[in-house]
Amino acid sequence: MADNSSRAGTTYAATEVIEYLHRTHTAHDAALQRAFDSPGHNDMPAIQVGTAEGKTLLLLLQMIGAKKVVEVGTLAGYSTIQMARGLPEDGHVWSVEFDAKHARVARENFAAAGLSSRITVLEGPGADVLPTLDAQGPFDAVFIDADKANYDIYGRWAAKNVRKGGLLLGDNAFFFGKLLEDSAPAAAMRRFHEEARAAFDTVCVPTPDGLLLGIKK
């Protein structure tokens, strides 16, 4: 008989596994869980990446060597302390906050783990911003986890301003099962695939809201 445990699209892992998991590979230091916690403590929403995508991205750029690193959707930070810790000490993260409030939150979670000089926050529409960094690069790779409406943009900006063998990384590629809608949010993230097709060598990492990674050709 075969075994259904690899079935593709099926997850069988209990939550007592999964926990198990995250003991062992993704547990949060003080300031990790400080940064993972400040969306419930702050009224705002509790949208960061999972900790496995937390670590996932921190050992992609040690992967690649990555030095400059280009963020799109700030939140508390979370996200950007993993990134920010997968850079040597001359390393830098630039992230993108549209909300004052968040940008606030996340600079104290930034000063609490010690990582204040290697992270620029920036403030406003990513739209807006993302071409005020054109000149800080090329960079060795960029993440977006913000609003799904633009990604088509943000994934054009990333096509002009990564390195040949650099990062893309997109999350909520699947954009919460809602992909394939009628939509002109959902249009703009299959634009965002398919641009990011062309420009980069591509996967779709079933992450539980999926993660589009590239490699620049």
Second form
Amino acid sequence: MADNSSRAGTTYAATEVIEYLHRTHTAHDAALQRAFDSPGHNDMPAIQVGTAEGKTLLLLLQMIGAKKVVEVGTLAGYSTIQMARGLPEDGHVWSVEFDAKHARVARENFAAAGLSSRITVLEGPGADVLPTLDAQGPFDAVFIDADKANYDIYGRWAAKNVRKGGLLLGDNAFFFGKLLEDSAPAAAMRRFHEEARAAFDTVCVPTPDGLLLGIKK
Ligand code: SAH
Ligand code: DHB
Ligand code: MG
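Okay, that was the form predicted alone. Show me the form predicted in complex with S-adenosyl-L-homocysteine (SAH) next.
Full assembly next; the chain just shown is listed first.
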């Protein structure tokens, strides 16, 4: 019998099926659509999470009753809005972004979504900004989606600052298919996987580019 048990990245869903599922489960209101389209309208890379991943983030946060969440990599704030909507009124997302223009566009999208009071964008490199957040913790979840070469640093911070039962989420955990390559960023991404496994109970969900999901031990 063929053993496909560890095969990742295959999908049976054709484009029309994906569109049907989006209409059925993850349809955007005006604020989400604005944030999703925002990179394309502002000369920014359109590298936001997919619509199904975005809604998955929202549901996961709702499932654990999350109130305090940290994101690394804001872009135009699409994933941030999804996550903020998974929190109660008094919940908060701190999102770290080192590109000033991305931060500005994201803040405009948060205002348009009526979420300015529930989201703080912190400008600067993740490795410098995260330590300034320690005192606000422990956090219910950390979502990592910034520079892949530093995922190991971000994952280590999450292991120290996420509460027991809280979540680690990491986009691009397949590293665009280059996870096993002999390069420094690939090695950093492998350390992220292996160190995450030590501090969290983990799985790599086979989204198009992999979503590392862990619950803190
Ligand atoms: N999470 C967003 C997409 C993030 S794209 C969404 O799904 O909607 C990655 C973002 O990380 C980009 O905006 C990029 O400017 C930012 N980034 C890259 N390196 C960074 C670093 N060292 N620190 C903080 N942000 C960084
Ligand atoms: C890139 C970054 C991402 O976070 C992503 O989900 C897709 C692409 C990139 O840097 O190209
Ligand atoms: Mg990503």
